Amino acid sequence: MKKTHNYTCINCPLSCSLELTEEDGEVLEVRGADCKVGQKYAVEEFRNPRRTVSTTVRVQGGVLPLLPVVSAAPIPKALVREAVRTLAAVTVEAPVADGQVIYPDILGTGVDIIASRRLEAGVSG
């Protein structure tokens, strides 16, 4: 039985409206993409949607109380909420270097969570 899935491409400002038709898990057609990137996006979104995680963790002994962190690569979309909950329990000690691994291999994905800025030691308020 054929099914249609609708997506909005997020790879460029055009935000193409994509329509993917599949049957029994096999992609038959992608319509609406103005470029190959959009077509690839629809197929990836159907087969294995992934997202970059961006959040903050607590800092002890830093000039700021929170440190922005990001996943070094996208993780499966289904794990994003659990990853953010996991990171909400993390506290790091200042100083922290930009790109420093804060949480290795989040949820067994093989993806590290890294600091997205440098944070000096000092008194946080």
Contents of the next structure:
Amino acid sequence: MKKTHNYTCINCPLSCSLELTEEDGEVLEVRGADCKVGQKYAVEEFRNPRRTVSTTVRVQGGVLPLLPVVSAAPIPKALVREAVRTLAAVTVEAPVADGQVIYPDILGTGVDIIASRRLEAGVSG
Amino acid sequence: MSAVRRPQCVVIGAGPAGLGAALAAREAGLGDVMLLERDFELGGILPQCIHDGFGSIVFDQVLTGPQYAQRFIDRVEAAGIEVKLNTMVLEMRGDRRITAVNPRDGVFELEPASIVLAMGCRERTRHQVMIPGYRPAGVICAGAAQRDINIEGLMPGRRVVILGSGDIGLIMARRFTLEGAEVEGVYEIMDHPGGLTRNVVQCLHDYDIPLHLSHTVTFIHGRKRVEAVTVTRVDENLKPIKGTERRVPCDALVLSVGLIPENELSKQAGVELDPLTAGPVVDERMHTSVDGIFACGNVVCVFDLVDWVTQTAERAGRSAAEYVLEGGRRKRRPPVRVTAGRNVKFVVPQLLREFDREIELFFRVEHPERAARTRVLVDGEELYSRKAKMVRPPEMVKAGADPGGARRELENITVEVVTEEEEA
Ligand SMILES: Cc1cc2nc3c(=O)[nH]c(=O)nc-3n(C[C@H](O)[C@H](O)[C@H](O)COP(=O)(O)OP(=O)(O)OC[C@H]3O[C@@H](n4cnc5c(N)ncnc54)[C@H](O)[C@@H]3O)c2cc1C
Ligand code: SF4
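Which structure goes with the form predicted together with its partner chain, now that we have seen the form predicted alone?
Let's see the whole complex now, leading with the same chain.
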């Protein structure tokens, strides 16, 4: 069965409205893109949309109560909420080094969650 | 009381602008650079901007706010720059005398040979947008909400309405959602979103958060705590349309209604401000109207990209060093005003005094336009030309001009946007 999916291209200020048509998962055509970048973007968004995840985890004994973390690479978009929920249960000990792995291989994606700053030991608040 | 210290350069504010300026001044040959920051750590607003999207120009890599800041913090620490944290600058005079206070030194004064202003901006508040109603708890600016959630670990609300679709509002819509709150919707008075398309897609579409264009909040209900807001559609003159009111129950109203450069100190020192940018009028060296006082980053005008903040900072820091090393004796030439030509709202820098090196020109357009070409004309000669598929007011544009090796005298410089249609 033929289906259409709509996307907005984010790659330049023109923000083209893209319409992708597929049949049983096979891309037939992309309309509305003013250039090739948008064509490719729509296909990516349909086949394998990925996002970088950033959130915070709790810290014990740090100058701040929270540590910002980020995925070292984008993960499948569908897993973002679950990744954030998983990380909400994590607590780390200060000090933390910038780039330190906080949670390896999040949800079996092969992508590590890393600290996105340095955090010294101390008293928060 | 000890003698007044006279550093070669004092930088006020340690966000990306201040960090970049202090480093550039140090690298350009100043041994005695002092960085003053009122917060307990370096980085300015960046430590709370935990999402990614910083640094694509400066580092050719997409970083989070804290990561971007960390790179500069590491370099500042390695460069031997004197940093004073928890230090608030209280007063600055036109003769460059600074009064500051911190818990360790108490109130102290400095008489630096040069100053770089890097105080960033603050958020526009409800008072400045004038929404009637009581003053209940739960009305909060987006940046303050960002700080509560990402730094303090506090949740300002469970069912949230966001007013304004600037980037910070969009980013916070996603953040609230991921932290388990319900974002009822984002309301925008204009008929187009205020933030980048990337943020509309990745912060709203990804989470099915509705964006209501041409809508505003017309009343805040609740005496102690926000209970609801009234949202209303507006007409083309941005006037609320009677009969379109809708009551939306919520426990927090998050305002993302713009930023204003923080220029109380600049005013005290008599620095001339530009009414269009609300920041200091600067020349190509980021020199303000007051001799020896430079400025960079969001204190000058609200830049969208931190990368551009860094570029202005490097220029300001280098220029301050140059000024000090010349003994402040270089005669300041009368400036040529950079003309904002067709479809250009304002240009930073506003002035060009010496066209002896490549300059950067940042500007915003007045209205969206397709198939546009930006150009810079110096005495009628086109020194810069670049095509864009689209220009939009929320996205600042950068242009430049190169005098070509030697100093060039000029009478006029104009930045303008022309369209293919018009040129045909
Ligand atoms: C609330 C908020 C959220 C933002 N979120 C984003 C975002 O998500 N993405 C994005 O791309 N951009 C964001 N921005 C824009 C961002 O501000 C800029 O990209 C960049 O941080 C500006 O750098 P700056 O150094 O000019 O200012 P800032 O980072 O604001 O730094 C200014 C520093 O000066 C200090 N200061 C001010 N006055 C004094 C004084 N009198 N004495 C001593 N110190 C002083 C302040 O404490 C602060 O540390 C945000 C801005 C704000 C205000
Ligand atoms: S399709 Fe091309 S022109 Fe259209 S928004 Fe995407 S990058 Fe820009």
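So that the term is clear: the rigid core is the largest set of C-alpha atoms that superpose within 1.5 Å between two forms. Since the structure is predicted, the reported quantities are computational estimates derived from the model, not experimental observations. Residue numbers count along the first chain shown, from 1.
Core-superposed comparison between these two forms: the Cα of residue 95 travels less than 2 Å.
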